[in-house]
Each structure stands twice: as structure tokens, then as C-alpha cells.
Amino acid sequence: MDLNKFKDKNLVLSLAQAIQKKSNSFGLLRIMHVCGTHENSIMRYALRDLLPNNIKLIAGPGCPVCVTSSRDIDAIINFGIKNKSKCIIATFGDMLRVKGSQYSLFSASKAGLLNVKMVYGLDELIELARNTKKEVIFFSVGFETTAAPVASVIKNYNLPENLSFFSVHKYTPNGVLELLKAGKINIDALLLPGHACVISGVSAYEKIADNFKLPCVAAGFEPADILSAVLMIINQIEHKTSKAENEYKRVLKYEGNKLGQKTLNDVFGLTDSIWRGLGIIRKSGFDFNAKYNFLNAKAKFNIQFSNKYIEEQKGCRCAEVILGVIEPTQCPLYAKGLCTPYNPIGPCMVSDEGTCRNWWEVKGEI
């Protein structure tokens, strides 16, 4: 499929004009997205500049790396340090620099305290385990988009006995639902994450639309996708409806991927989970079902968790950025140039999906 048509200047400007024309019929409209890739596109294509002043696109908790708890990072690092000669900690690249209470995986490795290996895919992870006698623990991070392929590999592959998984996967719909219930998010509509909805489905957000009277629209990641979704939200507001809709029909089925959902449910169950800076969120994390618990590194090695952990480094306001309470430039560490992609203090500056990182890439130091 040619994606260039979704970047066509004339189409994008016509959508922006349609939004502008309708904007006088309502007051302030706060639309939160829960996807770092959306924020990347919004910043890269300067979409906020095309919108009227009363429509605000707010970045929410859409970066799985950013919401990974310091408690989990501390636990895997402390275990790795104690068992340096016996194990290798593997993970994807964007998790390496997220700091726990004291170390990130990268800084602990650089200090010679533990063995860390970055992998680019699950095939590389399996090959790593097959080529060593050490225990390989995969620090497995991501929303359902990543959790589903991990579950598929676990269910369908003959994995090496020395490979296990430390799951910190999160389930987006329940995370957003519980934050809304707790009154931690103050918004008028939701822009749903297209790729996560490919697995969970737009239908997973029906209860949010119904219970909180919030228009919800799943969108793709090109400029025309995002502006089309904004227009769909405005149309719902005009007609005084609140429902879950699908803008991303070329990729996404409303009910999601049934096979992916079944695979996820076979391998993992939903459990209460700590989201960094946001606290414990009910039924928002993926942990192993009994049948596959032999691959659960937490159980296999009796990994210990401390109740003394630091979620936010001094001066860091990532939690408020994740909740859409402030913009990155309002954080003193960002504003003073102390937190950068080269020296990330808060998790929002680490990953390409982090809001602060996305702002920095476009705006730079202020």
C-alpha cells in the first residue's frame, strides 16, 4: 500500500481546514492519545500547528518503556549482579537506558556489574540462548503489540531450557480505564493506538466510551490518519455520541486479532501491575498462566523485589508528562538541558516513543 497518499499535502490541509471550520461549535477539546508513535508523528509533521487553539492533542501513557516500574528494573539488575557468572540479561535496545533506583541495565553493564545483551528480535534471543550454557533472561517489555508475538513464540516454539522471561508487559485498555476511574486523566476524547488495537481491537474501548462518555477513535500514524481521527471525534461531539470507532480500517479490524488474543490469553493472564509514577493499576499487566510458568523467570529463580525503590529521579516530572498534566518543556530538567537523549534522567527521554524524547528531537533544547 502506498502510504504517501496519507501524507499528501492537499489532503492534510483540507482535513485541517475542515477541523478549523467545525471548531467554533464547541469550547476546549482535550484529546489524549496513548501511543508514542502518534506523538512522534504529531511532532514530526507539526500537526498541533494545524489545529485551532481550542483543540489540544495531549500525550498520555503510551510508552511501555516509560511506564516500566523502577521496582522491576531494580529486581532484574540486582538478580543479574548476584548471578553475573551464571546468567545473561537480554532485552530490546530502548529498555537499556531506563534508570531504576540507581542503575540502568546499560550503566550497570558498563560498570562491569552484570552481563547484558541487546537483541533486535525474538529469533536473535533464541539463538543467543542456544549458543550459551548460561541462563538467559529476557526482560520482556511492551504493550499487547509486543506481548502477543512473545506469547506466540512461547506457545509455538521449542525453546532452549536455559531461556526464561521476566514479563513487564502492560495491557493498554485496562491501564487507561483504571486511570480514568481514579480521576488521574482529565480529557474529553481518546485517540486510540492503532498498532495496539490491531491485537486488542477497538471493541476493547467500548466500556470507556460508554462509561465515561468519551469519543474514542483508533488511528493510523500518517498525518491524514491523525487529522481524520480528530475530525471523527469532532463529529461524535457534534452528534452528542460517545463510541469507539475505527479510522485505521486498512490495517485494523474492529474486534482485533482473535488468534493473537487467544494466544495471549493462553500464555498470560492479567494481573495488577505497577506503572512507573502512576502506581498499581488493576488488571493491567501480563503475567504467566500456570501452564507456562516454567518459563517465568520471576518464579524460576525466585527473583526478589524490594519495596524501597525510587520511581522518579530528583526533579524529574515524567509522571506528570505521562498523565498529560504538563508538557515536557515544563519539566525543570528538560528546560535546563540536564535531561537529554544523551544523558536521560527520566524514562520519557529514553525511548523513541517517549514524549520528552519526541519533543527534543523536534524542538531541541529550550
Contents of the next structure:
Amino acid sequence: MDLNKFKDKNLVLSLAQAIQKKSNSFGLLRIMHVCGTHENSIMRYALRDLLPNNIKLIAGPGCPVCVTSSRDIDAIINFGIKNKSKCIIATFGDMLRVKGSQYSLFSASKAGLLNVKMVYGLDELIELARNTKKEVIFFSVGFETTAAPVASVIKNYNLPENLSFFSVHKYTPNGVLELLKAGKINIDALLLPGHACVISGVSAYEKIADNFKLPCVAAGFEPADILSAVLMIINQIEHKTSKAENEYKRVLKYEGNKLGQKTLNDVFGLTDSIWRGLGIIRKSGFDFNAKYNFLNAKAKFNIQFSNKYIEEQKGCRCAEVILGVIEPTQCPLYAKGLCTPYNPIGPCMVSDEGTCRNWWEVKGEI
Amino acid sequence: MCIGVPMQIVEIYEDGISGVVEAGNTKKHCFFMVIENPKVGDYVLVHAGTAIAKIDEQEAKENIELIDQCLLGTTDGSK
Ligand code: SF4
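Could the form predicted together with the partner chain be given as well, to go with the form predicted on its own?
Then the entire complex follows, led off by the chain already shown.
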């Protein structure tokens, strides 16, 4: 299947021109996206440079590892240290180097304090558990895009008995809704996360579009996708409407993936959850329903949490970066040998989806 | 983390819920538990080793038409 047309130079330039032409009809237009992969595309294709000065693309809380609380990271690390001989902590690569109060899973493992294994996919996780007698705990991170696959494996697969899950999954629509309600984000429109919407549906954002009069458009990840979504937002503004629309039709159904949603709801329920730097957000996390609680590592091992934890290392301004209040380069620790992907201080510099990391990859040492 | 990769189904195992997907010269194990009726030859979006959506050739064409409509300014917030 040829998907190259979505990055066709002429198409991208005509979209940029069309946006430019319309941009005199309104003042400042702040469009927030909530997806690290969008930030990645925006930086890689220098899309901000193609937009007029009055249109701002703002990176919001779109990186699941960035919003994983130190409270959870500390709990899994402390459990792993106390039970080193009996257990292996598995997780996705992006999570490894995110620091909790003191250690990241990577630094604690490097210091020989616990056993950590990185997995790329859930098949590898199951394989890992099958090939060891130790307990394998999956530190299960990600938005609904990842939570649904995890739930599907839990529901449909014959899992080894020594495998359990520590869920730090988050639900994007409710996260964004509560941040808007609390007045923590100040925007004019939302670019919805294409892949998270594959599961939740664009429909999950209707409430936001209605209640906050915000045009919302779900977009794919090629440059033509993102610019057309911006144009769709502008068209909504011209027509004085605020709806949830779908630009990413080749992949995304407006109502989302019903089977994925059902699987997710069968296994997990929504619970209040701490988002790093943003505090507790109502009904924004996924935790086990009673039927599957035997796979919940927190319950199975009575994992202890401490309320003394450090979300932000000294000087790190990730919370402001996540809310789109500042740009990464406004953090005094950005690059300059202080905070880099080789030695990340805050979570935003770790994952490919972290805003600081995405800026560093393109801008490097400024 | 939320990076989804478009891949083509090249094999479905007997269990009906897992198999192999391919993109370029890379083949990977994949679960098919959250898509309806996976078939060999289908294009799917793969995330965390799981196909989370089918990608439709016809809808890819319609997607381009949608972008053309955007350029003409004829989208107005309808689904
Ligand atoms: S540059 Fe580093 S320290 Fe500064 S906000 Fe980003 S991650 Fe935090």
C-alpha cells in the first residue's frame, strides 16, 4: 500500500499555503496536540516553520512514560530490590531510563540492585515468563493504545502463572478533560492523537469539543495529515463550529475500535491516577477489574507505595513542558551537557515521545 | 510508545489469534485479538506486537480526497 502520498512535497506545500492564506482571518490560534509521535513528526518535518506566526502548535501531555509518577516507579523499584532473587521486572524500552525519586529501572539494574528486562512486544513478555521460574512483573505503561493490547492478552491468552502486571496505564480523553476543567491548559483547539483514538474513538472527545467549544481533529502522523488537520481546525473556526472530526480515516474509525474498547473494559476499570507533575486526575488511569485481579501485581504481592516521592528533580521543568507552558529550550537544564538523552534529568528527555527529547533530536545543543 | 507501524499479515497461526506480519524485509510475531476477521494480505497497524486496526486501501484513497476537500475549504466539521 502506497502511503507516500501523505508526505508528498507538493501536497504539503499547498496545505501550508492554504493555511497561510486563511491565517489573516483570526488572531492567535493555539493548537495543542497530546501525542509524542505528533511532536516527533512536527519536529522532524519542521512543520512549525511552515505555519504562520499566529498559529502555535503546542506539545501537551502526550508521552505516557513522561506522565508516569515517581510514586509508581519507586514502588516497583523498591519491590524489585527487596525481591531480587525471586523476580524480574519487565517493561518497554522507553520506561527504563525514567528516573523515580532516586533510581530509574536502568540505573538500579546497572547498580546490580534488581533484575530488569526490556521487551519490545507482548509476545516477548510471555516468552520471557515461560523461560524462567522467577516471577515476572510487567511494568505496564502506555495510553489506551497499549492498554487495549495488554488487556487482550490478559483476556484471551493462556498466560504463564508467574506473569503479572503493574498497571500504570492512562486514559487520554479523561486526562485532557480534567486538565481543561481545572484550567491548567489554555488552548483554542486540539489535535487529537491518531493512534490513541484508534482505540478510544474520536467520539470520546465530543464532550470536550462541546463543553469547551474546542475544535478537535484526530490526525495521522505524516506531514500532510498534520497540516490538513490544522486546516480542518481553521475551517471549523471559519464555520464557527466546534466538533470532533477525523482526518486519519485510512486507519481510524470515528467510534474507535469497539472490540478493543470491550476488551479494555472487561479487564480494566477507570480509576483516579497520578500524572507526573500534574497531580491526581479523576478517572484517568486503568486498574484491574475484580475478575482479573489475580494478574494485578500490586495486589498479588501487596506492593507498598510511599507518599514521600520526588516527581521533579531539582531544576527540571517537565511539568511546565508537559502543559505546554514553556518550550524545552526555556528550561535552564536543556542540553548544554546538563540534560541530554545520554544523561536525562527529567522524563521528557528520555522517551522518543518526550517533548525535550524530540527537540534535542532535531535542535541538539543550542 | 504509541508508535504504530503499518504491516501486512503474512501468516495466521492455528490458534487464530496470532501470526506473522511483515514490512519491508522485517517479519514479526503479532497478536490479532483486537481486530475483527484478520486475513492474510490485510494491512494492519501494529502496536506493542498487536494489530490494533486494519488499514484500508480504499480508505487511504478517501483520506487523500478528504485532504483535497480541506484544501478547497469544504470541510466544516461533519464526520
Ligand atoms: S530539559 Fe531536561 S530537565 Fe529540562 S524540562 Fe526537559 S527533561 Fe526536564
